[in-house]
Every structure is written in C-alpha cells, then in structure tokens.
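This document opens with one chain alone, in structure tokens, the form predicted alone.
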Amino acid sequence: MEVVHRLRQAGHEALWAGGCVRDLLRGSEPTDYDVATSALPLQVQELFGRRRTHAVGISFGVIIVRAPKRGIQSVEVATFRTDSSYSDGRHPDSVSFSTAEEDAQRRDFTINGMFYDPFDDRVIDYVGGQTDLQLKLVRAIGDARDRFREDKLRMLRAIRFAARFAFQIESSTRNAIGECAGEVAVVSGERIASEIQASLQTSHAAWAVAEWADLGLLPVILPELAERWEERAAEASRLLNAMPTATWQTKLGGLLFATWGAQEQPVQLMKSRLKLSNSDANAIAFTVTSQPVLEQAHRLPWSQVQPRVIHPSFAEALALLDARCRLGLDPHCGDWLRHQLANIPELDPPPLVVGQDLQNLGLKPGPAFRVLLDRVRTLQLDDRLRNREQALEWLNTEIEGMDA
C-alpha cells in the first residue's frame, strides 16, 4: 500500500500485479506482492532512496523496494513494459517501457496477467483472467506457442499452476505444450528442478507427472522416469496419491523406487543433470535405498536397522514406507518401527569403546581398528554387549586370538 501510495503521490500510475492479484481473487493470502508502475526504474530509485532500493533487474525495469522496518517483506516494483525477442528461450533480449495494457499482454497466463487497485478495490483485467479463474483454467495469454517459445519454462509453470490450484489446462494451451515440449531442454537444470519440486509439493503431484508424460516433457526433464514410465505409471501414480502431503524429496524418491526399485544410480544421474544439492540428493537416495531394510526391519538385527533410523532423512524414508504399506505392503512395518522408536531409551547410544581402548590393550593402529570397533558397535546395538566392561573383555579375547 505504501509503495503504491508513494508512486501515485509522485504522479505515476501504480497497481498490484500478477500472482498477488490472482491469490486475492481466489480468497487466499498472497505470499508476496508485486507492483507494476509507469515510473521508470531510476525514478523508483530516486523516490524511495538508494538505501531502500536494490536494482536486481534494472535493464528489465525491476527494482526491489525494501520495507522501512525489518520483518516486513520487500516489494518488487516493475515498470510497465513490452518484451522483444527471447533468443535464449528464457529472457527477453531487450524491453521497451509501455502501458499497463501492453504489459499485461506480455505476461504468461491470464490468471497471472491482472492488476488490482488497492485503494479503489478494483480489478483491472485486460486478458480475461477473472473468467478463467472462475472456469478453473490455466490459459496462455495470446498465442500459446508464442508464449512458450519466448520462455520455455512456461510449459512447466502451466502444469505447476494447474496442479497447485486443481485447475485444468485450456485445450489450445495444452496442445501448444505438446508441440513445444522438446524445447524445454534449453532451460537450465536448476530452473527445471525448481519447477519439478514445486509441482511435486502439491497434492496433485500424480496428475502433474502424468501431464509431463502425456505432453512429452518427461523424457526431457526426468529421462530416468521416462525410460520405464509406460510399464510403471500406474504404480507410481498410486504411490504419489498415497502420500499427498509428503515432501518433494519423498515423492521423487517414490517415483524412482516405483520405476527402478532400490537403486541409487538414477538418483546420481538426476543430481548431475538437475544440479541438485548434496543434501537433497542424499535425502532422495537414502529414501530409495533404505526401503528393503525398513520393510524387513522387524525381522532383522537392530544393528542393521539402527543406522537408518538415526539418518537425517529417516522421516522421508518412513513416509514412503507408510505409503507402500497403505498400498499392500505388510501394514505392520511402519507400526513396528514407531514402536521401537517409542520404546528404545537411546536410539544412538555412545560407543562402549574407542580407539584409545584398543591401543591400551596393546593393539597398534591399523585396519583391524575399524573392524573391531564396528564389531563391538554391532554387538552393543544388538544388546549382546551391555557395558564397557563386557566390551573390553570381548576385545581382549579377540586381540589375544589375533596374536595367537
């Protein structure tokens, strides 16, 4: 409100724009607010001062205006513009500053192309966004092929918005995605990964993945899945539907498990191509590879199960196990693990002995150190060595046997 007020006081047109208008009309609280204005970028900077502004995209007319107090969100202020050609398939080569109506025409989808006057409580809609909100449609503004050839990522965004809001994709827009799907290969792995994550995070993730497959996007963005999708699609979709509130890492792990089983190699291929962080890739890999142990946990020694239970991504792996249980796996797998977690006093007890203890018993540092320490740890977790004294006695016997 303050940003719009200050811009108007200075004689400029200023309106809320894009996603915040869409969310307000849907009755939900926007996650952020963008302002579109007739003021040029340098005029925005002069009006709010250099300390409160950050020229993140001044060549595209975008200035961030920081809030005067901490804890209040910054606002992106963009000058009304039209875009030239998009030679890289993502960003305009140049922009020309224009009017609100022209600015609306260069945006991606009608539901994202509206403006709102917060003082007059008035929606300014040049593209039919209000009608498409009522119809629950994601529709490209103008010619869908032009919009997707300008910015290839918009194809994935269309599916993400539809999955997020439980909308359908308007037929000509959907057809254009099918025609242009292969062109998404020019988008960076990081941006593709961001859209994959956002779509999987919705409660309609199974629908989104099916759309990627039907429209030809899956072989480009997730070839590991596409390779086996036709034969595994039903199982993978059922698994996603069985865990609607799981994290995106769990859902992606579930997709890989449904298509490849407990293999780690597809995760590593995906990590390299999508530039996933080590923590995300490790979480997905653990979720996938730990399933055989977790589903058999009630039959295995605790020493084999405990390293999985204390892993940072155990919650994700357990969520996938629960979904598999709901779909026909032994329904008691997850319950048994939860019982163990609730009744074992200390999941990760301190080791009974350390390397110095081996040296004190006369063993020189070497490969045998780790073997013996691991063996003591296994016996400790399986409740076969219950205290330090028992562990030292066992070690002493083993070392004597080695010397003999």
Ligand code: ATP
Given for the second form:
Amino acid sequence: MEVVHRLRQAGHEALWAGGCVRDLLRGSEPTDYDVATSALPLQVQELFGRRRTHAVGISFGVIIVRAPKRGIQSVEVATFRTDSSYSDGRHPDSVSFSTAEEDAQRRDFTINGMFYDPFDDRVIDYVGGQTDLQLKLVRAIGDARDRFREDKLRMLRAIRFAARFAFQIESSTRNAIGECAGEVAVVSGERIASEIQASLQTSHAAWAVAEWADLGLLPVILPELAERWEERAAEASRLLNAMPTATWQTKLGGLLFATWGAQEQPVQLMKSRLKLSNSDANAIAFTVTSQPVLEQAHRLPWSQVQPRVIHPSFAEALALLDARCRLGLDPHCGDWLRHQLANIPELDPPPLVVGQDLQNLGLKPGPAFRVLLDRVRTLQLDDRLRNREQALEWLNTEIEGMDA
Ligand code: ATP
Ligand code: MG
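Output the form predicted in complex with adenosine-5'-triphosphate next; the form predicted alone has already been displayed.
Starting with the chain above, the whole complex follows.
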C-alpha cells in the first residue's frame, strides 16, 4: 500500500499485479506482493532512495523496494513493459516500457495477468483472468503456441499452477504444450528442477507427473522415469497419492523407487542433469537405497538398522516406507520401526571404547584399530556388550588372539 501510494503521489500509475491478485481473488493470502507501475526504473529508485532499493533486474525494469521496517517483506516493483523477441527460449532479447494493458499481455496465464487497485478495491482485468479463475482454468494469454515458443519454461509453469490450485489446463493451451514439449530441453537444469520441486510439493503431485508424461515433457525433464513409465505409471502414482504431505525429495525418491527399485544410479544421473545440491541428492539417494534394510528391519540385527535410523534423512526414508506399507507392503515394517524408536532409550549411544583404550591395551595405531572399534560398536548395538568393562575384556581376548 505504501509503495503504491508513494508512486501515485509522484504522479505515476501503480497497481498490485500478477500472483498476489490471483491469490487474493481465490481468497488465499499472497506470499508476496508485486507492484506494476508506469514509473521508470530510475524514477522508482529515486523515489524510494538508493538505500531502500535494489536493482535486481534493471534491464527488465524490476526494482526491489525494501520495507521501511524490519520483518516486513520487500516488494518487487516492475515498470509496465512489452517484451521483444525471445531468441534463447527463456528471456526476451530486450524490453520496452509501455502501458498496463500491454504489460498484461506479456504475462503468462490469464489468472496471473490481472491488476488490482488496493485503494479503490478494483480489479483491472484485460485478459479474462476472473472468468478463468471461476472456470478453474489455466489458459495462456494470447496464442498459446507462440507463448510457449517464446519461453519454454511456461509449459512447466502451466502444469505447476494447475496442480497447485487443482485447475485444468484449458484445451488449446494443453494441446500447445503437447506440440512444443520437446523444446523444454533448452531450459537450464536448475530451472527445470525448481519447477519439478514446486509441482511435487503440491497436493496434486501425481496429477502433475501424469501430465508431464501425457504431454511429452517427461522424457526431457525426467528421462530416468520416462524410460519405464508405461509399466510403472500406476504404481508410481499410487505411491505419490499415498504420501500427499511428504517432502519433494521423498516424492522424487518414491517415483525413482517405483521405477527402478532401490538402485542408486538413477538418482546420480538425475542429480547431474538437474544440478541438484549434494544434500538434496543425498536425501533422495538415502530414501531410495534404504528401503530394503528398513522393510526388513524387524528381521535384521539392530546394528545394521541403527545407522539408517540416525541418518539425517531417515524421516524421508520412513515416509516412503509408510506409503509403501499403506499400499500393501507388510504393514508391520513401519510400525515395528516406530515402536523401536519409541522404546530405545538412546538411539546413538556413545561408544563403549575409543582408540586410546586400544593403545592402553598395547596395540599400535593402524588399520586394525578401526576394525576392532567397529566390531565393538556392532556388539554394543546388538546388546552383546553392555558396558565398558565387558568391552575391554572382549578386546583383551581379541588382542591376545591376534598376538598368538
Ligand atoms: P507464486 O505464488 O508461485 O510466486 P506468481 O504468479 O507470483 O506465483 P512468479 O513466478 O512470482 O509467479 O511471477 C510473478 C508474475 O510474473 C506472474 O504472476 C506472471 O504474471 C509473471 N510471470 C512470471 N514468470 C513468467 C513467465 N515465464 N512468462 C510470463 N510471465 C511471467
Ligand atoms: Mg510470486
């Protein structure tokens, strides 16, 4: 409100724009507010001062205006613009500053193309966004094929917004995605990854994956899945539907598990293509590769299960195991683990002995150290060595045996 007010006082047009208008009309609280204005970027900077502004995308006319107080979100202020040709399939080659009506035309979908005047409580809708919100449709503004040819990322955005709001994709928009799907290959791995992530985070993740597959996007964005999709699709979507609130890493792990079982290699391929961070890729790999141990946990020595349980991604692996249980895997598995977790006083007890103890027993530091300490740890976790005295005694016997 303050940003719009100051721009108007200085004689410019200013409106709330895009996602925040859509969210308000849907009755949900926007996560952030964007302002569109007739003021030029330099005028915006001058009006709010250099200290409050940050020229993130000066060439596109985007200035971030920081709130006057801490704890309030910044506002993105973008000058009304028209985008020129797109030669890289992602970004306009140049932009020219224009009017609100033209600015609406360069936006992606009708539901994202509206403005709102917060002082008059008035929606300014040049693109039919209000009707499409009511019809629950994601519809490209203008000719869908042209819009997807300009910026290929929009195809993934269409599916993401539809999955997020449980909307359908309007049929000519959807057909255009089908025609242009292969071109999504020009989009960077990171951008594809963030769309995949955001789509999986919605409660309609299974629908989004099915759309990627139906429209021909899957072979480009997740070839690991596409390769075996026909035979695995039913199982994979049942799995996603069985874990609606799981993290995106768990869901991606679930998809890979439904396709390739507990293998790690597909995760590594996906990691390098999508430029996933080590921590995301490790979480996914752990979720996938731990399934065989976790589902057999009640039959295995605790020393084999415990390292999985104390792993930072255990919650994710357990979420996948639970989903698998809900779909008919022995329901005992998840329950047994949970019971175990609730009843073990210390999941990761301190070791009974350390390297210094081995030296005190006369052993010289070397490879045998690690082996012995690991064996003591295993016996400790399996409750066969219960205290330090027992551990030292066991070590003594072992070392004597080695000497002999
Ligand atoms: P979210 O709540 O996910 O942030 P949003 O609608 O605010 O949704 P943003 O990606 O933050 O989405 O973009 C803000 C606005 O900018 C969109 O509502 C849309 O009007 C416009 N926009 C964003 N990306 C594109 C694009 N690739 N092509 C055309 N317009 C876009
Ligand atoms: Mg936004």
